[in-house]
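Here you get one chain, nothing else, as structure tokens; it is the form predicted on its own.
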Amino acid sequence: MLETPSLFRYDSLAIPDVNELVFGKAPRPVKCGFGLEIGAGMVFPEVNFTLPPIGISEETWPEILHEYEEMATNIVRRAVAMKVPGVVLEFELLPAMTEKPEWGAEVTTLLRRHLAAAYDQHKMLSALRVTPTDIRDQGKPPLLREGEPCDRLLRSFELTIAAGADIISVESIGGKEVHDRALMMGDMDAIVFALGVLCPADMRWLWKRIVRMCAQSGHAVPGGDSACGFANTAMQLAHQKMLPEVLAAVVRAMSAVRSLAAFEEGAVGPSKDCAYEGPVIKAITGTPISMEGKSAACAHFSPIGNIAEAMCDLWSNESVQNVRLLSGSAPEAFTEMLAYDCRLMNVASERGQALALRDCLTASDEWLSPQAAVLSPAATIAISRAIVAEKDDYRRTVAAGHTAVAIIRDGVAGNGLALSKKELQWLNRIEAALDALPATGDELEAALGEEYHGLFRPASYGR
């Protein structure tokens, strides 16, 4: 039986004025954890950390727990020393910790214990974000709505919420089986089909369940998803010169539609740090967002290290391994770096200089890369308006793509955005492909080649 689709669609912007789209301030702040309110005027660090290279097994589990004890101790100690007004810890489960949900829950309990102690002893406001790994892609084609991997993922949400997670997120993978091939082939039809048809269908199915579990808990909030496996994959492939930057930029804009679906199902933020589509989510929904940029260089490189900070409510380092540096452990060092960045943003807000700092962060990146150009506050408003003007996910995705192309063209024409001849040829090709798309997602599906039809199970998307 097909599931009834969501009847709620955003049709206007919560932040229509570009001068209101700024770091630390969201129309719909989120209260969670130990007294923390996100988006109410201050930016807080969100520290993300992970294990050094180590196998995860029953034999190594005591050592793994020791690693998390050490990381939590060091992060909290540095946050207290830096006198941060609040902090979020993000625990991203490694695949084995979702495969065995009890392991993820055990680490969740450990981390929450450290935050509770910091609140009791130092009155440090905090929250714990927990992000299970989407392990549903184990079959080919993936079986997304049933089967053992799906059951374990849902069980992981349940157990980590019960163990004390304050914010629940995930980097869902529905549609990735089509998008990966389409991206490597530069096939805009299949890219749009994945992002505009398959991804939102899976998002709505999955987030209905996450929102319900959070509501039943009475304490956890459904944070948001991330197009990491889609737009960030494109960004990294572009960095390696394996595909055009303009394609990565257009994919970035279009990916916002699939992430918006979580909020139309009841997610309230803060969105996931690696969701660079976050500014669009904030403009449309008014919910707070987490972002990462220059302080995420420990995890990956990007052309958007400053501009990503311009509209954030949490500022993250993406993820760093628990290794020793000259100063101390890497998670502890990155806690300090994030704390200093947040101090600067918060002082700018206190002195009425938030827009000036936002605009400097934007200008330092905006026209050096098409991927930065589509992330400016002005570009965010333009893409957001295009999305809410359409009534279904497919047309929204196409509209976001068209708007991204227009932003890039304007940058080349009037703002000094330098594109190579090959990049300009790709921009023309992308625009022509978007112009030629059929009116509906069903028509597009019918026009796809057999190599794509064999990659996904229609039943996994309610089709």
Second form
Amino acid sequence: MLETPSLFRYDSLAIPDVNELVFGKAPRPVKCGFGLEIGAGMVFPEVNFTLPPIGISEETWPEILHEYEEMATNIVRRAVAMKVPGVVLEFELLPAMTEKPEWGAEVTTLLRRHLAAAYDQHKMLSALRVTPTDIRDQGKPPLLREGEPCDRLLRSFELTIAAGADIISVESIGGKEVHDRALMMGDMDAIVFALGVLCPADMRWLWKRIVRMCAQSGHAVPGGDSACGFANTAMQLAHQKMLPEVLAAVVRAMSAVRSLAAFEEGAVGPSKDCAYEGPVIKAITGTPISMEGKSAACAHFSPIGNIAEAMCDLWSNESVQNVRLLSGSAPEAFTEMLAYDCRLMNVASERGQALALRDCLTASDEWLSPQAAVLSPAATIAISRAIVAEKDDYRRTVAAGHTAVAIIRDGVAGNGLALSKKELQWLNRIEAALDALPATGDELEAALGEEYHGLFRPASYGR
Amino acid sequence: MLETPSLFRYDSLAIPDVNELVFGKAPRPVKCGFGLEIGAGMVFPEVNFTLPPIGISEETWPEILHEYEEMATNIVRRAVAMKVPGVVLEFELLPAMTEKPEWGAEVTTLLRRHLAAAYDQHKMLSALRVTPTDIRDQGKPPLLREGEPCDRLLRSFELTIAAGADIISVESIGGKEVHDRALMMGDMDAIVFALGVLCPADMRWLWKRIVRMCAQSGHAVPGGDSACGFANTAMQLAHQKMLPEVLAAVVRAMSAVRSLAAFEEGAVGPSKDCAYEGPVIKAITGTPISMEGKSAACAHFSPIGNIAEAMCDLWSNESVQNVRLLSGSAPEAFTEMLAYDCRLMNVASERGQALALRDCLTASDEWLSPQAAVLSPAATIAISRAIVAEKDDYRRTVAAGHTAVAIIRDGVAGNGLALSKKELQWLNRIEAALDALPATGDELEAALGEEYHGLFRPASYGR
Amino acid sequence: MTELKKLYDAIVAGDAKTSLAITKEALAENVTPGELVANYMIPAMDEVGKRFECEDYFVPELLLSGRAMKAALGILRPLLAASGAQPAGRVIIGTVKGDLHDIGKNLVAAMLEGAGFEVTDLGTDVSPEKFVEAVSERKANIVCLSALLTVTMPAMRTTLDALRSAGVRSDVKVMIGGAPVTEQYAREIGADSYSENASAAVATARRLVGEAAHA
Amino acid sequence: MTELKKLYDAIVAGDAKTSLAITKEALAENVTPGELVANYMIPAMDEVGKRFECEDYFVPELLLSGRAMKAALGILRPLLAASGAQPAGRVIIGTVKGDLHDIGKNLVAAMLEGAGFEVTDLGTDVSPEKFVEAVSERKANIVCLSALLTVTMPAMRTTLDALRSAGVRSDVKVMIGGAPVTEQYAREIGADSYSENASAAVATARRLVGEAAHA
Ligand code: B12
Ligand code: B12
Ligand code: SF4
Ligand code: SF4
Ligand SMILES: [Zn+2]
Ligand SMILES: [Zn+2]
Ligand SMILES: [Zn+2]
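Show the same protein again, this time as the form predicted in complex with the partner chain rather than the form predicted on its own.
All chains and molecules follow, beginning with the one already shown.
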């Protein structure tokens, strides 16, 4: 089924002034859940949590519910004790809970019950984000717009919304079948094709549906998607010294285009925590964003621990297992840490020091890694401008890539960003590849190496 | 053996100006380890780590060494990757490693080797703090100045210094046998007797010896002691709603007197991380201090996560077990988190924003808990002044208690500090008890309830 | 009758003097020890426990009430024993080998006493052998092990092993606790139960005694 | 001889065309396949592995070298097989049931191939039965299991159980890996080994084959 392309495209920035791009404040705040308003001046913790090692089956299901009960109890208790002005809980379904959508819905109900009780008893403002797993990548090549996994994914949105999800997100995987290979081969052509052509096509198809389901529910808001499977995979690989950092940085900037597509289809935020492309989304659309940084060291290391905080509206720990630490459970401990970080930001805002804190957070990471360099408020504005200046997703992606290269070059030239010889060679190689790209995505597709064509189904992208 | 009382007593503040009392800067910086200078402008992470559940015996010893190898490798790797300007590792011996001092020394050697390698290969500046366990509390009543446990403790200092410890600390327990009972009974007389009479007597005896051993070594510095077994026990009990918070706050302030005694005997800092009395020590003596707060949520929850950071020179995570998180090992994850916090403070200092950040950190906790209220820079100066205005430890302790009560009352009256009726009743009760105290410690001892006299040996305190 | 309600009040208020005085008066007036305990003292301690749960009482209040209860019990116990009445159960408690933390353990002990258990506290750093010895000597129903250090948790297992080797494991229920201890760990080492805190420990102890009675 | 050094260089440089061309030339000049593999190709891949270790190469360079090696091996393998030469070992690899992460697993597979192992990649979300089937079909020496989710780690145990029930457990060595997996977990479920990363996996695979030979 081919779709009419959506018509709305951002062509200017909701936040053109870099000094308006700061944590806690978004031009289009989001109200949801139990009295929460996100982006209206305050930053709230977004607590993420997951199961310790345990198989998911009918047999273990009661035990699994018990784990979620325990996590919810501990997190809510700590949030209340910390007197947070509000909190978001994110429930990321595990694959088996999307395969069987009723399971995901059951946990949603359970978590929502805890938030309702905290609202009743302690007036604690809160919202529940639910993120079904994109399980459509099972076939090789994957079938994205039909088939059993696709049906279950859509059903999972439906059931979790019905069970009380306040914010809906997903980390969708369209385009990943090509991007994974391309990334490992360091092949810029194929990377750009995946990010600029395939990804947005799937995003627009999927998010049209999510937005519709949320609208019908009357209570759920479509939060946003994450380029996690793309840009965070690259970041992890760079962390493990498997890919150059400059490649990860350029992929990060380019990935914003595919995530933006969700917002052009009607997503309203808060964007997903692991979507480090969030600041670009915020600058362009004005929606509040969730970010994670040092507070997510439980889930992954990163060179962007402070700078990631600079423009956030929710502050997350990405994911932590329900294991025991000396103080108590890990989800409870991370709730406390996030709450303290948020307290600091909110007090800075109250005292008129938000920009000063934002700039310290930024400066502390900015020139220590190319991946940090593309995340500063200034870089965000530059990348955002480059994106909205172009009309189609492919050209936006290329433009974002060029801008990222330029930012990194500036950093090396004038700001003491130190790159190894190897990294510099890669930067040249990336730039040369970007320069050599054809004018349209179709031309690029035609020129693509044979090995990539077998990896994806054109029909999955309406091509 | 009675000792001549030491003569030196602080009678003024090294930092009389509240605006000079800020993180990273101490009038008397400490040089130690591999090129590290603490308190000279920058804040460094102090990483703490400990074993996962495992018995300590001849049999498990090789496995235990393997754990420490792994922890050291991971921590150092992360510190290098984060490009920290310097780092302190703290090795807190477990009781069995002090019982058998050779074990503690062996781990010291191991850790020191990792720091030496990082210095050689990466020019990473560092120091190793070693903290033997005060194992003298085995007898009932405990024998503090002689006997097997005392000998082993002293031997543990000797051997770990010889093995390369750069900074020596201890969490000494003299006075605890009385304080524990007094705390649980909420008995102010006995609390003051423990903190103001017994504790300082043991501290002076013990620290005279530690200072001498360090001086003889030519390389180790006597770091300082922690009132952990007193004030942090109270904090934990308040956290569990077993004791009123106001009692914990008053005990905190009073406990500074006993910890100060180490410095009057020659300790030079950096003080111990869990000694939240650190700011008072810094204000009075000018030595750099280690603190822990939100970053120590892995080890204990607390109402002072941000305010604890305001004046630190080292920033610690207190203790985390070598368990696996999604990102990697927990000690490695906490190394990253501490490093980001330090980056922020150091950049703020560079940009002339240190005081602004300090004040945001302070304001974000200050009036949310009486325990935070007594930890602000202003409260620190007030408590410090009250202490140095008195000549003997007993009167200093009473003065610190009065000042804490006054600070809390001010908070309630003018700063929105909310106390429950129960807490207010306790505050009155505490104040009344302080008011009714006799003029000297000896009089207090004579008036003490019978139940306390059997708990301690006067000879252990030279009484 | 008004007199006796004052016994309840004295215990709740933690007033040992009054509690002792009223108990003596009541005995002189021929009120039975059983009635005093069942109708006034246990309900008083239950009320204290409730206030503690609701965060209306802190530990000091709790301990003072415990003392008031103990003062009264001091004169009642010999009479009760003579009349053949039994305590709620006999508990051995201690912190395991290598571990000196005792604040939590002391609280558990105090709460159990308050609930009418006969508690023998072996202190801290207690070797497996000492636990075994005490079980046999005291004819205990329940053994409570406390550990605050992860490196001393394994001593809980060793203690259980020692109880087994000594052939007394089936005579007692074993309850464990302390900050690093978990439900799962209790299962792993074959203890009968775990409790998170002192009030939960009382409820569990009651359940364990019940189970033992029906076993 | 200079010609052959170029084969080494081509593989190190990841130049598949040249590597193929030189291999053909060499065969035409009657150099034995065994010599090409042992003296030029394996050393070249070892050098590549070293550069990767020293962070001088990233994965793309590594994979290109692997391709250059594979291109040459493509024409050598039939000849080697005819001469009775054996691969370093036969490996079955896959991501366990319920888990779709494959980047790490793919790297391990590529490195093992580079080191001369014959690798059968079963892909992701592989059921225990499929592993069992492949082991019997391929006469594998080593089974490699990957898992990135803690909730799919238990599928490693299930797979080992299936190998046992099928009676083929003793025919193969089992190596496991993936971010959440640990040495201790390997021991717990009775796998033969764990490796932290792809280079370590190669070293371990060599050791396991050696052990199997001596067993
Ligand atoms: C007070 C304290 C001390 C005091 C002890 C005073 C005393 N007389 O007990 C002092 C300062 C002496 C001390 C020393 C040490 N300590 Co200490 N200590 C603490 C602290 C701050 C509070 C413990 C406490 O009393 N809590 C209050 C009580 C009421 O709670 P609780 O003990 O958990 O008990 C409750 C429940 O657990 C339960 N419970 C307890 N026992 C039982 C038993 C049964 C049967 C049941 C059913 C229930 C139950 O009911 C209780 C009431 O609700 C904790 C921090 C913490 N977060 O717990 C560290 C802590 C326990 N100590 C720690 C360490 C490392 C040490 C030392 C090794 C430090 C050192 N290197 O020198 C030494 C070891 C001494 C030794 N040989 O045992 C670590 C332990 C790490 C670990 N898990 O391995 C902790 C967790 C601190 C930390 N975050 O790192 N400590
Ligand atoms: C990329 C990625 C994805 C991609 C996968 C792309 C792909 N084709 O594989 C996408 C986006 C699709 C994805 C999806 C999901 N993911 Co994911 N993902 C990651 C991420 C960021 C990187 C993994 C990676 O490729 N690393 C790079 C490779 C090279 O490293 P590696 O896999 O560790 O492999 C090395 C070693 O482990 C070892 N090794 C690996 N396998 C083997 C096997 C053997 C035999 C040996 C010896 C060695 C070995 O060698 C390799 C090379 O050195 C990690 C984060 C992280 N920190 O790891 C999360 C992570 C693994 N994902 C996670 C989650 C929760 C999910 C989802 C459930 C999310 C969701 N709720 O929708 C889904 C599940 C999908 C499914 N059914 O499996 C969690 C797992 C939590 C947990 N442990 O349970 C992680 C840890 C993220 C986090 N911090 O929360 N993910
Ligand atoms: S960053 Fe980590 S967790 Fe977040 S979604 Fe990506 S893999 Fe999944
Ligand atoms: S605060 Fe915690 S860890 Fe630090 S010393 Fe005290 S108990 Fe020991
Ligand atoms: Zn995520
Ligand atoms: Zn301490
Ligand atoms: Zn410590």
